[in-house]
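Quick heads-up: it's one chain on its own, the form predicted on its own, in structure tokens.
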Amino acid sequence: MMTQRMMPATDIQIAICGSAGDGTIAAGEILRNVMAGIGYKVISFDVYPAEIRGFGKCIARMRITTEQAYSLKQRSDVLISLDDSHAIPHVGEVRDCGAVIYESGSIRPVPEGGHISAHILPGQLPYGVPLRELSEKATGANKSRNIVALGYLAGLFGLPAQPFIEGIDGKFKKKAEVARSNEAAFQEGYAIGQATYKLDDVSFEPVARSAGNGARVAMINGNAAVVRGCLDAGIETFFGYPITPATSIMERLAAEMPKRGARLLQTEDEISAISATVGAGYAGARAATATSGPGLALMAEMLGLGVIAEVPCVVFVSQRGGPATGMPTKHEQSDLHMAVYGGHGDAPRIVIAPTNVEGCYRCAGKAFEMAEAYQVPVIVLLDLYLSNRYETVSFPARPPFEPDMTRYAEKGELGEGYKRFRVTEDFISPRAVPGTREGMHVATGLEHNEPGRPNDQPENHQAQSHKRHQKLKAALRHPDFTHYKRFGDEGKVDVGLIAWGSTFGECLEAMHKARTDGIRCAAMKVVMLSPFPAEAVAAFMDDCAAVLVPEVNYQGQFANLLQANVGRRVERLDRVPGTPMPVEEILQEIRRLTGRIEARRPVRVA
């Protein structure tokens, strides 16, 4: 049995809530970077509206710990209100003895029930601060209320001021005057915070700094980790079209790829993007594109061409709420069916899904390896929560990715009799990229024979279809890649959790809480979704009295995929709230299943 996880000495969640234009997200960015720089582990996720500036709710949430956490908590320890109308609905999310920091000096009459102080619950500790007044005193304007609130937070909880000053300077490094005024705003809030008698029990314990082993530590989100993985894997070409929440992948690559001699082009639409990506992959370049669900739907036909022509390329897909335009700024995991099965005909492809920000980096780099090794499009399936979630991540000192895994045609295979699509023992055909001497061949979207010429004879179509499917099985043994992993109790357990993507973090937290309650529980993350690791998943299920599959889509798409490959019943927990699934909801279901299992066990007679 694994040793019980120790609870972290510091485990504080802070939520900053305001309207678009209040600087909510900017304050959250400074806070998470400062806390990560001090040495804390941080998980952060921002919620923002689809509306233009001046409308809609923004929330910056971050969990700050001394030990690694895997998800945000359902209840925060501190709520900072920059706009009461948006923050009031979230007062109930603050735990007992938690703190609520708010504007105490309104400059206009407030309707009954319109001020947050009327909604603070018994047991919560209120801290009214004249944020507007302090901002105007420091800067002559009220635009720095968010920075005053940060200063008050730091002063109240005894956090060092200097890292925040450096963080503000870094945020506004191109605007020296703005940086100086915000420093003054921070100091005003800090002084008031230090002078305030603290009533709550929120406490930041000192954090030990590790000596390090040459690794690169960064506070980074999933999309930025994808970019770093692409660059470390030696990406050569990228074609893309903007779409939330994948756009920042293209934006970051546009800034970095030219420095390395690589090329990026923004195309006129997603069809052009995938067409150019397949073309570049055919030419021998490490090529990729990035999109979300609506874009992936448009790419389906050209992905089929990549499959039948056996062209390596990578597609990063960050899922969002759907269908159609759906909810562009909300979280969902509802594109799994399309990623695995989308397209006409039998069009097998590799689909992998990271479960955390570090996994985004590793999956990005490994996707290029797999695309080349198995001569197929590879889809890396993220989601909005993972794309935009920040974590403190330690990257390896040297890129862990192979620069080229292509099975090139050897001299004896080339020439007049060259068979680009030859059926080999391992089903991987000898590849010649354009320009290879004596490597001329036909590449077509039509079914073809081994040399590549169109051929629709039944026995040929059977053989080539078999080849295209069978070669992908080797991906289940791809080196230095976590296809799946088990956590928690070993051997037989009452409840086993199986999850994919970002929801696995919530499952892992729920599993730890269940084990603390004395429930024998284990969890398995599945990263390789296609081809599916059926044997490993079946072996895990053999150890479980009940298997629970939580996921953020309505149909239970991963449960469908699991049952189709393993042929066993699972318990489903399907939700589409537009937000990550609460840990407590998963834990409640674990307890329900445990109670059902206990009720069925025979009673021992003394």
Partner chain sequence: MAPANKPKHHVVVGSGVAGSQAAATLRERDPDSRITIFTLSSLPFYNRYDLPKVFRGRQDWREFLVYPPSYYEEHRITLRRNCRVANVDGRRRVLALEHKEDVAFDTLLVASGGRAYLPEELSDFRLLMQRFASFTEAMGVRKQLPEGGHAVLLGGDMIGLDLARTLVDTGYRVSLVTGPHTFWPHEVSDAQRPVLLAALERMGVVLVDGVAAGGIAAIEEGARGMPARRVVFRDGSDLRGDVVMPFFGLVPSVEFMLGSGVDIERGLLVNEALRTTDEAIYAAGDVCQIWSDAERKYRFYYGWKNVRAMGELAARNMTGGDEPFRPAQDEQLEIRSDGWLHSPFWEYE
Contents of the next structure:
Amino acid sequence: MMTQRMMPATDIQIAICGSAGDGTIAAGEILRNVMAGIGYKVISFDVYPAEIRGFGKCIARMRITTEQAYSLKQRSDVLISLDDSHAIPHVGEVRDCGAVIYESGSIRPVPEGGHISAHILPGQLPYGVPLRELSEKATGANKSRNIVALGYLAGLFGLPAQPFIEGIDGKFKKKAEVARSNEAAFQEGYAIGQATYKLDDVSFEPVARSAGNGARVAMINGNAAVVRGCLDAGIETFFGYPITPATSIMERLAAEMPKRGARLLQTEDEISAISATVGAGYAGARAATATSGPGLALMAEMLGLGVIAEVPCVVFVSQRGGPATGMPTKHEQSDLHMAVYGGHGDAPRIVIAPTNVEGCYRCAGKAFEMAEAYQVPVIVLLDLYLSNRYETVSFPARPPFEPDMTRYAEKGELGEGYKRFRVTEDFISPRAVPGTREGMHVATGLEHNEPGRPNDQPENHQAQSHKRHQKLKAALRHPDFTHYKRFGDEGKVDVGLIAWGSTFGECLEAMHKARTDGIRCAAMKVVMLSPFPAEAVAAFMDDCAAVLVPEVNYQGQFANLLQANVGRRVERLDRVPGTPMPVEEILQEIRRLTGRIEARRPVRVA
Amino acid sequence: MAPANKPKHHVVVGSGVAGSQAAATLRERDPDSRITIFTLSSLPFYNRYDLPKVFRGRQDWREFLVYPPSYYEEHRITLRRNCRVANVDGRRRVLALEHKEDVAFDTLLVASGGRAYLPEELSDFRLLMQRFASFTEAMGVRKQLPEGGHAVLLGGDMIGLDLARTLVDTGYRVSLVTGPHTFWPHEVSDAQRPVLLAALERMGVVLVDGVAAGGIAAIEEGARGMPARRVVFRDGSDLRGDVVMPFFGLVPSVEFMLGSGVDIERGLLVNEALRTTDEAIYAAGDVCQIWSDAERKYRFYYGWKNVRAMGELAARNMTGGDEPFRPAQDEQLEIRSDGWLHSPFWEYE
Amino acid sequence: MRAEAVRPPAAASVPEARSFTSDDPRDIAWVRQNVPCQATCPAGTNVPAYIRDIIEERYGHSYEINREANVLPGVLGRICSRPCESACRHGWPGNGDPVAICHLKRVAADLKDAGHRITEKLYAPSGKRVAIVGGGPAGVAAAHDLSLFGHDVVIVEREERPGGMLRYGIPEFRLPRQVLDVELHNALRLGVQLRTGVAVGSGAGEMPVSELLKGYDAVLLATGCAAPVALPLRGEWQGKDPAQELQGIEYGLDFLMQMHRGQPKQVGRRVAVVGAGFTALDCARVAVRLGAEEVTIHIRTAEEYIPATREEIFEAKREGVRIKGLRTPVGLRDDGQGRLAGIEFVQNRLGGWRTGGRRQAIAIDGSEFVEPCDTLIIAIGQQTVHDHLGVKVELDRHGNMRIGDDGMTSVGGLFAAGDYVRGASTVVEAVGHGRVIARRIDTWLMGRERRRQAVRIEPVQGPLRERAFDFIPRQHMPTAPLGERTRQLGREVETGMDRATALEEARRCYLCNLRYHIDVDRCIFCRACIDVAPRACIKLVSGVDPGEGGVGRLVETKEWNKVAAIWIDNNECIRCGACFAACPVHCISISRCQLVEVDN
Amino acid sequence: MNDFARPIFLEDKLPEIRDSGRLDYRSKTLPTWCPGCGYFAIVDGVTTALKREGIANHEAVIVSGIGCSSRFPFFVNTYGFHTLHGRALPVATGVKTANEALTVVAVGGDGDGFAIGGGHLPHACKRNVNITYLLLDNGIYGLTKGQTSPTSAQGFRTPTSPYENPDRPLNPLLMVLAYGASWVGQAYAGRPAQLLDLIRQAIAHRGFSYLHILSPCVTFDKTNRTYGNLDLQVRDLPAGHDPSDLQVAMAEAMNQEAPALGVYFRQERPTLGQALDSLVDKASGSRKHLAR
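To complete the pair, please output the form predicted in complex with the partner chain; the form predicted on its own was given just before.
Next comes the full complex, this chain leading.
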């Protein structure tokens, strides 16, 4: 009815909030998969504590849209509370005429004001549901409150039940028993939801399924996209050690690689993981490992060996709050310095950082190409938000990756005088992997000459160091790869945003808002961080009256990198909330900057 | 009891005309106080008397709101919806909500109103009848009643007749099964009755004399291809309609007060100052029976004006006043010049 | 291998699982607090036990358990006032509706197979002789128990047939007579001598009490409380018995008794009943069946405060009876020909509280009004009369017989029980009191207490319930269609539950006599039990406050260093068994605690 | 069936619990482990043991690494040090070396102790540093949500070994016996009474005492190392087992199918502290020792 008048296209953000162990995250997972399956675009991000059970707060937020969105909204349309004590602080995030769904019953006495009904604003619509009772009624246990809530949501908003049932089966396919009882729980909630008269104005508009050009659409998060990229690029070996938030890369590969005859091994720590990876890379395999900041720190030395021995290998690094153990389950972009500069000695390496889930897929695949093409360790910098953020991504029918980009030594180059580290005009040396006839050589951590013999003569060290740095320049022109990209207004603009990693999503959102405010605005994403695309960035900055660099770290690590390479000042917006950068803050900054510009702009005379 | 310096906590149970009016007055007269309203409704205060308008194109609850949501923040009134009061402890000045939350109060106003009375002999057919007491119920009726459809009203209190006049006016068919509750709460003499019934017929309401038919024997689902409901009378005759709605007047909602220690007959018994037998607990609206010195008995007063007056008065007396209640409207049914029936209870803004 | 499948054998260290009997007063207090139905039953019926039997479809045994406490299960299964149901834990806030304990009692009686054999435990003959005056519920209950104790018992009954109130006071549509006859017969067939049609008293042709005292070792007066209380009217009517003045006025109990003695009764078009008890409701419903068009019950206070069950009131209303509150009759109107034409009432307001949740009604001066009616039935209560006693006994200020703790009146060897002592009360109270006094008489006759109360505690292998049972709604007692029941006086209104319904209802019972217990020495404080608990029934406990009745009150804490034990609050516990299954170190055990009588 | 115990009245039991004084060794905060976790039994054991051994709260230090078990210090009312993944033992060694008067207990899980921290254990053993190492072995990585650990059974399925764990589990007892720990014992969280007794002996021992505690992860291991299975597998060391005989101890340790509970090996020999003291003695001839 009137709701249609209000919002033609669907743009609904749902937040499920509970205590660890309430199944908050699980409910979110089922919901977003179902919505993606139905054909909506979904972006979602979960927040959870380190404790497995007990008392930490979990929030599963997802934005469900018909048009592609780039980040989560500040305000949610629906809040589901599975635990009042955690949900109460978030009631405020629900918009006017939005819905708050909560446990109406209560087992033990609550202090005055301790029940969520005391905090729901008059403009919001309260839906009290006896989740626990319904769960116990349907399953005999209280463990399915989350699924009951899901059922209620689906019933209330008139969503089809079948996809959810399938979604639940899918989630619990290993345990038929659990699946069945959860179905019962869902139906219990669904019935009540259907019977409830919907008072809020949140409404899901039907979606037209996108016609497939053979493309495969999937609801997937950053880590899963990385895995897909690895597999499509033909990864052969993986060595790893569990660490939040990178663990799920290994978990998924562990399930997938054996199916393709590839090998995965869990090592006793990161040090051993990177060692094995370098070893396998030397043997010619497409090899990778995945870790987070603390693990990368442990790997620094072995990465140095990879650089000097010119061994291709790929390291996926999902950043989290640091330093030390820091904030293992919180978002941050503070490992850029270590990724680009980390480790002892002059140890140049390639560092690329995707800005969205689809980018995770491409960067993962391309990383193997680059590692081979430039014979160097490649670090793919993810961050916790990107690793865990779910988006609907459509994958090309055929993998867009080269199966092998190694510059193998030609017949003539091999044999007696084979120079594994010969300085060529493009500085890339002919390579022979073990098993290659006439290709025998020594890869070593000692400085070496072209044939690979230890050599510490100044001119040799100069020449080898030079080649190890110069060969990477070619990566700036690596084929069929988006090193950087400009969005928004063409030509001169008032404000230009430059950003990297997941934060670019917030920038894009902010840019669009700013432009609707009539501000001339453009944004550039920089995917390749080392080597740095200085010319392109400089050119973009020429168009901008002011340049703003928002990033989620305290030091402005990317701004530092940029200034070091381009040699010009930029406006910084550095925040470390442990969560994504609020779009509003970026927008404010843009307004502030434009405000200042207005002030400076000379009055036009007609 | 709170010490004088500490701001008082006024708690109001019910967000109808009485409760909301009381909250407003309380805020005027006691600016520093805490005010909390508890209501079963999921919506902020809206005008239930207006509900027939769902048949005049109003279908968004926001169009029924009396105050905008912002009103409550501006006036620092905590509105707690979906909250059922389970019990009131007058001695400890604490009320317990169904979800096991205890709330302390300094003064309490019970304005929980009345719910539609359903004669016990019809209780078996509860699920086959539709009520009209809340926005969602009203929308439910509208959903089940097809354009120009046939509504069967049982009893026919003034709430029902108000709906009836709207329905006939908007092109629906209305049959009224008359009985002792017709015209409730008006006291109608045997002499008046036929005249008033005639007026109803003039208005286009089809009358069925329920008593003559020996009373209702059963209400059933309609057969396929027939209207959704069938009312069967003891004398074997029957009546088919799309909806069947009971309108047998109201009974006060007092269950949660049974343990409170205050006096109850059908409603909460209050003196003329609307105070119950507990000096911290007041009552206003359809829930209370007010002592009438004139008539030497406890009696109910109905109608929007009376109820609002009660809300206001209760609030005044809760904050130091001590005035008696004076009915704010006459209770005479009349027949307008155009021959239509008119009740003062229908006069609301 | 799967963990779920295997359970370790009980370690040798723990005490072997055997049942034992405890005399610890706290165990007795525990049962009283935790089994509210039994605690509130005047006859002390072991409710959880007989409901458990119904679940196992052992109706005969269920019936026997009932019979241990009350010899008339089939009767009370229909007309009991059900104090147990208002106490039932399932009816506590948040737990839903009470279990239909009374209906289930009837189920046991209805569904036990025809060839069911009654088992009685008899004492050797004592050679003592006891005479009981009055064959009502109290007399019959006492007679039965005394005969079990081995005494020779004779009942002297004024009416033609035994049963008292049950037969003459309660309409057949609530209590079919054949049910009554069978159970009376079973109660008295252990050699109890029944002499009906014999009035005890000082009048001509009546048997004097003094004679009984000579001929018997003990005499028990259980003549009930049947004399009507007169309606206190004002002005011209003051002090007069209106029934003598006008036609169309009846006294409720007499009205019913005359009808049940076979006298034809009729009522006018508009019937007014004054009174608020079961008798008033029965009269009103009888009036409906006798063809009255308007039947109204006038009460002095309000519906909330009258002592009838909600179901009773509801059924009455369904049959067309209306109830009007806050009014007291003060006068009458006649039609000039000596017939009743109307009643003058005065409006009341509510006053303070009286015992048993009743309210005082205070008349408002000048608020008189008149309501027309053709028949007035006065049922405001009954009183005891002692004119038939040839001997001099002390009375209390209510004019009831005063008896000592030994159940004896001021006259040696003369005992009294039931309504005759306590004034008009309920059948189950009469039965209960009959038992108590029988016990006293035995003690007096034998010179010592022969039995005492104790608690039998027996291990239970596992929870006997599922959480799902807690969501079964209270099952409704099927009733006869409105049309049929009002046409014929004898048609029983409640038609009884079938096996399926009974099972559903029985499953709802929490079986409160199960006691969940954590072995503190083996508990590792892991809170696995709390995690699965459906209510706040398992607590982190820092201490115990001495609570009332010997059962302590648990003091909870959230501070780890104060948690002395994790403990199950059996009073909160709904016996769902979730914790039992969840405990990783198997330190939760269940025992069944039941009150038993043991020989001294 | 659960073991039946005669119902008692709590008030009859309370004095005994209160007078034991062990509650004073608990912190205020309720442990955040999953309900049912065996670690509850262990923390209860440690607090009770410290009390029974008469060690003042302020003279005890609990050092841990990273993992579920390493949250331990937060739930005990003593000094605590929650360090980095796998680094508990070196930190504990430092603490002890700095102040021999302290009772130092290192606590960690199987991943912390035998995977990332595996390199530290041999050295702690051979130095015979006078600390107690409680190894809480649940055979899984709980904190990172259930991956394979060094003591996971062969064929065990986890997210990182979805088909099956190709490795055989380590034999920690055999290792530490081989490394030269001077006190080696094994306990099971499902047998709290025995667990307590062993913790007491371990703390009382002078030298490096290693107590291996089998404990189920109720959240991520529903099939393998469950209470149900362990209840059936564990056994007591044979009566008359001689804890001074290393070979017998090793022989017992080799039986991983039926883990034996009790004291495997006990030996009196100079601790690291004593060795350092004697060095000082030799060097200076004085008796002025540091760290007092």
